[in-house]
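Take a look at this one chain, the form predicted alone, written out in structure tokens.
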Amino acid sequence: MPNNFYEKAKELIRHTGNRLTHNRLRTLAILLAEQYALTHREIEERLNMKEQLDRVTLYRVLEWLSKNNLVHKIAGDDRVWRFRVNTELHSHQHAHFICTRCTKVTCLSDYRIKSSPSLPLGYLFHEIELTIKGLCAECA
């Protein structure tokens, strides 16, 4: 993997204030090099090719990225959560394209989502989810 993965991984781990761990380096470093958002099995398979991490490290640094704003999760189809970088803080107001043959899950970050929705009085929302499903190029 290219060292500028890496080195961007660092730098959002840091600017963060919390400790920067070689598990949540390696874990962010793969994210960045996604195009795609990764099931937690995707991301312990390319972890574990240089050096193994065991699952539940995995799980909570996967959990720690996401409270940091610095990964968003998204919930698929098969009950499978997928995770995808956020390419800019507190980003994760756009819709999602679910491929409904292979799971394949892309942010679409020309897909705003409003961030105060208008709600009935006394309503309160805590976030918002759009899904798109439908066939992705390699599937059509």
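Positions refer to the first chain, counted from 1. Note that the coordinates shown come from a computational prediction; the quantities given were computed from them, not determined experimentally. Superpose the two forms; the largest set of C-alphas matching within 1.5 Å is the rigid core. First, how it differs from the form predicted together with the DNA.
Taking 2 Å as the criterion, Gly122 counts as shifted between the two forms: its C-alpha moves by at least this amount when the rigid core is aligned.
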The other form holds:
Protein chains: 2
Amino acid sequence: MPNNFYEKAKELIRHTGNRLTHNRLRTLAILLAEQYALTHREIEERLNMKEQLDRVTLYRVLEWLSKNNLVHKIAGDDRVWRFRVNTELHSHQHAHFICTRCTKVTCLSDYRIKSSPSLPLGYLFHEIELTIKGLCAECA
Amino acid sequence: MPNNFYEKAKELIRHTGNRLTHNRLRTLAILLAEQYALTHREIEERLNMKEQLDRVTLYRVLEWLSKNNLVHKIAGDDRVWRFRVNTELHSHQHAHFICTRCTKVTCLSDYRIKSSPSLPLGYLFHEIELTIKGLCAECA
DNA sequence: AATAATATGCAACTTAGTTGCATTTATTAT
DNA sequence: ATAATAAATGCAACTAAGTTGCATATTATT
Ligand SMILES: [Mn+2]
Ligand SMILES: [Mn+2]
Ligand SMILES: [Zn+2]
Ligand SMILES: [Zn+2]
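Given the form predicted alone above, produce the structure of the same protein in the form predicted together with the DNA.
What follows is the whole complex; the chain from before opens it.
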């Protein structure tokens, strides 16, 4: 149901109070349809199947989606950001699995992290990040 | 005692059974002297105070040190690798603290990680990584 | 000192992401 | 509907980390 993702995306973007643009809509719909985190490149490819979109604009769309908490971005060892939609169930305190062979990133929603660890004197805790590396089901 | 670090570096490199080169020695000595993880750039600056070293060679030296378990490298959100020496006490299963203001990376040696979490069916565990973000003592 | 294996320097390249600026588009007010 | 305004877009140029190929220099061995 690709149409469903469009409607959902429209609702989510409207809800921020900011502008609903063609590109934000298309991009978010693509991310809603995916089960794992996508790179800028991967999103670009999917987008350009239907209609060209400038890569700089996509960077800015992704930044906007991120700032508005509609997606979160994940840093990997390959120096590439990956983007995954935030759903109600899937908020932000969870671990990430990175397959070291195919580089695919999966969000481990089950895996909750207990926060506020003990830090050296004077250090201020803000966020904790748990990344598990290994092989995904397809690569193992 | 900078001389001390040189001697220690020499011993560590010799112990790998590979070649002891001027650049490996200099680089490792610098890393031994530091209390936090350094970027390629930061190491380059320190090295070039005494004597020029080509940046490509430094990349290769760091790669070699890393492969030989004399240092470990840490990925950050700024797409830059940081390098920290491995001492006996300081092996590799520990968490990292990243200051979001000054970007300094500290190894939290106390903070041990319990491994082998439960993963989706078919997934193979290899490594776990814990990163804590916040402000360091100087920036808080 | 001669040899062989490996490390180094240099130039050129790759790739993700950023910046400035002129033009277009979404929203709001008329 | 139309005009006005603020924000989004496209394009060209740029930045910066890291990589590759190859000729030359260095290390360790004989
Ligand atoms: Mn996630
Ligand atoms: Mn460390
Ligand atoms: Zn995989
Ligand atoms: Zn700091």
